[in-house]
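As a starting point, one isolated chain is supplied in structure tokens, in the form predicted alone.
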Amino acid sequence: MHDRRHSAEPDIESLMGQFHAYLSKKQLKSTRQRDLIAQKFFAAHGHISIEELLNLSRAENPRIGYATVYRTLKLLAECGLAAQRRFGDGQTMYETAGDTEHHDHLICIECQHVLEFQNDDIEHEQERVARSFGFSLVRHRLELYGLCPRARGIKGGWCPNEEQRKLSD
């Protein structure tokens, strides 16, 4: 099993190039605000909400509005560079898609932390199950819901959400 929390930095320049190519194809302008939002999105680790991306963008340009962030994320999703995710709490989150490595999600139902992981055995088993029913997999999404060690009440148990907050402070 591979924990993706410490994965390589995304190639922001390449992702921005793909985004600009999509905007040109759609005959849309590349604006400073759109570029800033896209750069902040690509630099973000893991999953990010519209509100979080708005706050990151406003730290550099306070005039950026919610609608601009929403529309930019919609464009990023349309061109395959952002993936929209809805987890157990119902909040829509986004993550960089496209050139990123496939992964699955482990979600704490108490603290709402989303841990990305990759496990070759699970991937092979999903393929085997699909084939056993005559299916050829095109794509899939695996979300496992449970309780992190702290939420389970384990003495000295850690909470990945608290650990992440400490790292970002």
Second form
Protein chains: 2
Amino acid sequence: MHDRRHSAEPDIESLMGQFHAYLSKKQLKSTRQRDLIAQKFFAAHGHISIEELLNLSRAENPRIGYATVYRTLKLLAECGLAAQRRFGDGQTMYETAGDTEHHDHLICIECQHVLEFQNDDIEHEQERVARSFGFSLVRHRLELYGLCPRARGIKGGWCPNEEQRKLSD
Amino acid sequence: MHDRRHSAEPDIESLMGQFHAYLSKKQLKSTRQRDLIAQKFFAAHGHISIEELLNLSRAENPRIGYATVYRTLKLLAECGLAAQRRFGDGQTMYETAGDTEHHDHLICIECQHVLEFQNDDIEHEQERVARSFGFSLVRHRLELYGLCPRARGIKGGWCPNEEQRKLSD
DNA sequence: CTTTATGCAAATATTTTGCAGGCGC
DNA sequence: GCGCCTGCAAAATATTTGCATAAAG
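Right, the form predicted alone is done; let's see the coordinates for the form predicted together with the DNA.
Every component of the complex follows; first up is the chain already shown.
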């Protein structure tokens, strides 16, 4: 298991590649709008709402409409690169999924930042569980929510928030 | 519509108690409709949509309206007994929360249905991972996406979709 | 060229709200 | 009784769809 911090850019290239592969497999077209929306979506990496995505996209191409964002997100969901999610009363959010290197997330509920990790024992066990129900496992999502050392009040405790700031500057 | 059964009656009494406690703390009233909806909701235990809940409730009291279901679910969410959730492209679902038992989800990407499971090895490993980063673990979410036997094309394969129909009395 | 996408607006679906009686307390 | 609740319908949101035109392969 190893700790992998996010640097500014996640693996957008690879995700765009998967998206394009899906489009051509389905004989669908790759367009300026789809690419723009997908890029913005992948770049947001964590969570993003339809509206935020529309606004980000419009910043570069003001003529983009709601329908295109919905339609693109639907495609991304079909190929497992996006997943719809709803928290509390808020709006519908989408998040990235199906990353090739399936790292899981460790999230501090205090400072909101996200670390990634991989753990083979857990992965194996997931396989076993799926098989025990007769399922074949396609992908998974694992998120651990907790408090980072700083948030727990440990003096001089390490905090992913600051750690990331250091890394990205 | 069909409802989902769970072997042992979950702790509905206790959940209703928590709900009533919340109502009186907030000086809100306990009504026939609220109780009915909450009971149906708790009895469903796993996942239920607004519409299913409305139908179950109307089976006993046909005059119940959408608005009351929405309002009751909002109350349940406020006191932490329900949580909104959305899987795949499907409808908005609600699930019980704040229950002692925690369930992870196994979801068929073909038929969209959701099974719950628990696996102690995974839970332990999650603890270990969090600790190794200096985090204290508060909660987690684990979702496995895959194909059920039927969806995989296994002849006579078992499908959670149908299984549930069978189970419902 | 042929086929699929886009953007707009209109159609649907979903959720919330206002209000005139009803019902808990 | 007083004040919160309910059911209904209308309003506000959110999402999907139809269609003429534009762009991709």
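Numbering follows the first chain given and starts at 1. C-alpha atoms forming the largest set that superposes within 1.5 Å between two forms make up the rigid core. Treat the numbers as computed from the prediction; the structure is a model and nothing was measured.
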property	result
Displaced residue check between the two forms: residue 146, CA, 2 Å or over, core reference	yes
Angstrom displacement of the CA atom of residue 136 between the two forms, core fixed	11.2
